[in-house]
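Here you get one chain, nothing else, as structure tokens; it is the form predicted on its own.
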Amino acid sequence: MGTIIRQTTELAMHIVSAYVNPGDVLVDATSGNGKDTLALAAMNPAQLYAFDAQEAAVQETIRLLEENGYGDRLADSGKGIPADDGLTGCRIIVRQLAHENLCEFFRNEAGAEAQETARPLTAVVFNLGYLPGGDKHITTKTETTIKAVRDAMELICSDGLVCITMYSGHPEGRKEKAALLEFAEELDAAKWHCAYISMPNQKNDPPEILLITRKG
């Protein structure tokens, strides 16, 4: 692992790792500058669904991806999964979508064709607060990411992993990281695995990482 500790976020996309093999789905929930949606794509999924409520995080999502040659398994991310769109192997659809409506799209916007073929999720990826280089007033909400993150506890499957990267370096990451916090300190132990880890000896509020497994 070399000094991957250090990196929060990329620490976090090795625990995820551990959890996917490859032809799973994937979810990255919070698509931001797709830096995480470009490690999920690494690791081969069947398909990776990236969303965000912001255009532009999705369409910075959707270059990243073409400059680092994925560009061929972005399927139509206005129309969920095409029922024939000549692709094999990785698909990746982007979308914008803010992350509370997750079970609303797979129940009802992936179309018949997604639903009569969807599997469970294997892991959901968020990363909280503002999307870099953006607006740092537009941040993710404690509500809506306390919906998300039940959703994403809905769809994964057993041994599925959800994967939360929060930051309290502004009021509503402290707000947010508190209820997520007593959130999975309150879920049924006989159902779910939780960690939680932190930099304690970090200054300025360093990213922390929340994890829920769903027991098998």
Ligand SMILES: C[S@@+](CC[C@H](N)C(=O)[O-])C[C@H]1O[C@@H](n2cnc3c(N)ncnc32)[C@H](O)[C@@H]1O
Second form
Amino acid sequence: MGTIIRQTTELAMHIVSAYVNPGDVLVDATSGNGKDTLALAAMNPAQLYAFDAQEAAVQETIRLLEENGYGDRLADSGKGIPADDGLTGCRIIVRQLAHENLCEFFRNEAGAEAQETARPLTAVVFNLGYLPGGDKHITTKTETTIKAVRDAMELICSDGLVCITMYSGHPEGRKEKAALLEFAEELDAAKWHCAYISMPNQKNDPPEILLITRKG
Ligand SMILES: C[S@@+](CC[C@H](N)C(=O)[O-])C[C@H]1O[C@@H](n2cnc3c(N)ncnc32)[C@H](O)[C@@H]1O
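With the form predicted on its own done, generate the form predicted in complex with the ligand in the same format.
All chains and molecules follow, beginning with the one already shown.
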């Protein structure tokens, strides 16, 4: 195994992969340029939902998936869902959706398949902040992020994971991180495991990871 503490985003995906089995249902709650979605697709989920509030991010995520050979897995690609693929038949649903509506989406729109169990998700991944190379004003916001994390916690199965990469190098990100840590500190330790990962010798407010798992 190479070093897994070189880059926060890589470390986050490495941790997520430890929770995921082929056939699971995963969510990327901030798909952005699609890199995390691509990493999640490689974990062979049965279904992968990728959400972003911005249409530009949705298009970029679809483009990256297509460029990497996942085009025929896209639920709306018009190419159908590959049959007889067993556990390797990942179906990817990319949608423009504000993640504070996660619970509403799974209750109302995702359909019977996604609602088979009350808590259908193995992992929900957040990579907060703004779209790299995009409009920095369109960033995740404290109140809606907390609502979205609460929704994700509601939707994950026992031993499921919410993985949040936080950026404190900009004012809204600092506020968001402080609120998330305060939120995590107050979670009932009988029901939730939490971990907070920082890279203390990196300069310029490096991203940090907050992990929340539902106790089995
Ligand atoms: C740091 S980027 C995500 C990077 C991405 N995971 C990747 O691998 O490229 C943060 C994303 O969050 C999105 N975002 C901001 N507010 C949101 C919201 N309320 N719901 C969903 N996405 C949101 C932004 O549009 C942006 O694309």
